[in-house]
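Next comes just one chain, in structure tokens: the form predicted on its own.
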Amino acid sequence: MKEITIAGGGLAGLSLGVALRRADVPVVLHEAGRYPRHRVCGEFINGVGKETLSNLGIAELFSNAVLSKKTHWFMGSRQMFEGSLERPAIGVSREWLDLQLAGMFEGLGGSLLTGSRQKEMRKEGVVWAAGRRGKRKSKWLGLKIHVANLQDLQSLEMHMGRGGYVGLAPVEDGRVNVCGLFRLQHYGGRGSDMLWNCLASNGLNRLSARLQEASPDPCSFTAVSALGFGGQPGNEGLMALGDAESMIPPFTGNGMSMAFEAAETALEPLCKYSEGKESWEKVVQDVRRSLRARFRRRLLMARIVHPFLLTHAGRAFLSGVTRSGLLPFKPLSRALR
């Protein structure tokens, strides 16, 4: 059997690497940082099928996670909006799953090697999953904090404020995850206190407000800027996947869905090439062929939808069309699927 390098232990490739292990494919995976660790991430798992985690063999680790059924959408103070979700979200924060990932893997036998940064290579045998490339001049800055004891949350909240929005999802222990993206510009302050005054320029007071008087974690917070989604550039040659290949606006919850369903549509490829029986520039082109295939109306829905979350017009419409009861709310959600 051949070996199959994977840098960059996030979702994508930890999956993969305790998949491709199960398939007793050796693996090695490179991951520039050390478990466990906080991400800005929406931490909830909207559209992912069973199927997909189990053909992962990762089902298991979801199995008593927190699950939301209902999502509750506010502008500024006011909720517009309350939909019941067809399938629950899993709610599970990135600090535990990526231990719990790492250490399945490294259990059934992978070669895992943190604080290993590797360069970005167009060799047979390497996937690359170390995440998004920056973008010099994205307009986006993304925020994220736990908070435990918060009153009246009720499932997955999304507050619009003027130029952003931010989600509340339950996760494990009682914690709830804050995550935002905003527009970037200068809202002062350092470390949890940024995010506070982030979300009062926005116009989000009442909600600084309440997650302030619950018990936040500064050691959760976390920061990100340099974002650019949709299709990432300069791929050509390169078996990429997850944030590497493509990333979809955080309010479609979709991000950690994307990550396991990549890894899963990478998965028969590699073991093939694994076994001698493709060859390696055959397995890239197929991979990418059919990631885009399985991504692409969501990530073009993403693209259309995103514009009315964070403009004054859009805001408006969207206002306009939740009151009249005319939000097509499941179609949408099964674009996005």
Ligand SMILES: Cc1cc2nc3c(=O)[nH]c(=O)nc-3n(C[C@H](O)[C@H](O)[C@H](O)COP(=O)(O)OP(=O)(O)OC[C@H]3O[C@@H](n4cnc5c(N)ncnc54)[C@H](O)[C@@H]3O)c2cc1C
The other form holds:
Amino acid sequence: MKEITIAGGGLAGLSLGVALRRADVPVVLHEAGRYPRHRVCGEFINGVGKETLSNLGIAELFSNAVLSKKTHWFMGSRQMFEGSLERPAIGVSREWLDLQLAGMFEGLGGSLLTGSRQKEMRKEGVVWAAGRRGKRKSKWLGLKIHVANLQDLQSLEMHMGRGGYVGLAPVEDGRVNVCGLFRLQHYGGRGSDMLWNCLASNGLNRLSARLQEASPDPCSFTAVSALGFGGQPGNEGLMALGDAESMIPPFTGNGMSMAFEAAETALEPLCKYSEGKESWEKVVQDVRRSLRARFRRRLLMARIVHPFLLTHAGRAFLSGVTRSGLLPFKPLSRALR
Ligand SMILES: Cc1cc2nc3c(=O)[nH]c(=O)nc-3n(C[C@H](O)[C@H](O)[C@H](O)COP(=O)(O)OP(=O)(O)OC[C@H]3O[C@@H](n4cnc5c(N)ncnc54)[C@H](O)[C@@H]3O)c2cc1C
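Go ahead and give the structure of the form predicted in complex with the named molecule, now that the form predicted on its own is out.
And the full complex, kicking off with our chain again.
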């Protein structure tokens, strides 16, 4: 069987690596970083089907996961919406999940090279799962931290501020992940202080105080900028999966599911290539087409809704719509399946 090389050991790369190894395909996976590591991520997986996790052979990892059935949205300190999710969201830290997937991949005989940053290659047998491309002119800043001992968490919480939003999601070991996306500007302070300053600047002072009164873990603080959403440019002829292919805005909590679904989509064509039954060019073409068809609707929906969360006028509109009970939450939620 022909070998597959994967660049990028995030969720798309690792889950694909596991699934390919289960099909006896030889796989070498290059990851620029090392495990375990914290990542800027809301750490709730919204919309992923059990079938996808089973097809990838990773369902067992989620058997004891924290599940959230509801979401609560706040504007300032006022709750403006409470809704039930189509499928319970899975709360899991990336620190834990990526490490488990990496262990599973190696346990199945996959060759994992950490600290190995690859150059983008349009080469036969190479899958590019190295995450989103940095966007120089991006106006967004993503921040994340874990807190313990947060007593009054209402399942999944989403708090809207003046120039962004922040989500609270319960993950394993009683911890709560706090992750926000805000307009990029100088908030002052370093590490977790930057996050507290950012929340205060965005009118979320009470939330900031509430989180600081719990037990924030400064070692889990991470930040990221240069974010660009939607279909990623320059992928012609490249077998790109996960964020490297398209990145959905974080409020949906669907990016991790898309990474798994992309791996699931690519699995069978890659097995055919490895067995010598299909040419590489045909496999790349087929996978790109299937990914576009699978994700088109949800990317469009997210692109329409996202600006409402980020502008004053948009939030005022959203607030009015939710108060009058007209928010089409169920159709929106369904679009992410
Ligand atoms: C602020 C924010 C909040 C989010 N919240 C959520 C959420 O709540 N729920 C959700 O489902 N999704 C969320 N997402 C999106 C989610 O994190 C991504 O969609 C998901 O991580 C995509 O997985 P991936 O494997 O494609 O990419 P990644 O997880 O980014 O993995 C890419 C990997 O490639 C490695 N790499 C990079 N360059 C190279 C290279 N040249 N060579 C080798 N390795 C390389 C990186 O180190 C990394 O490990 C959020 C994203 C942001 C920015």
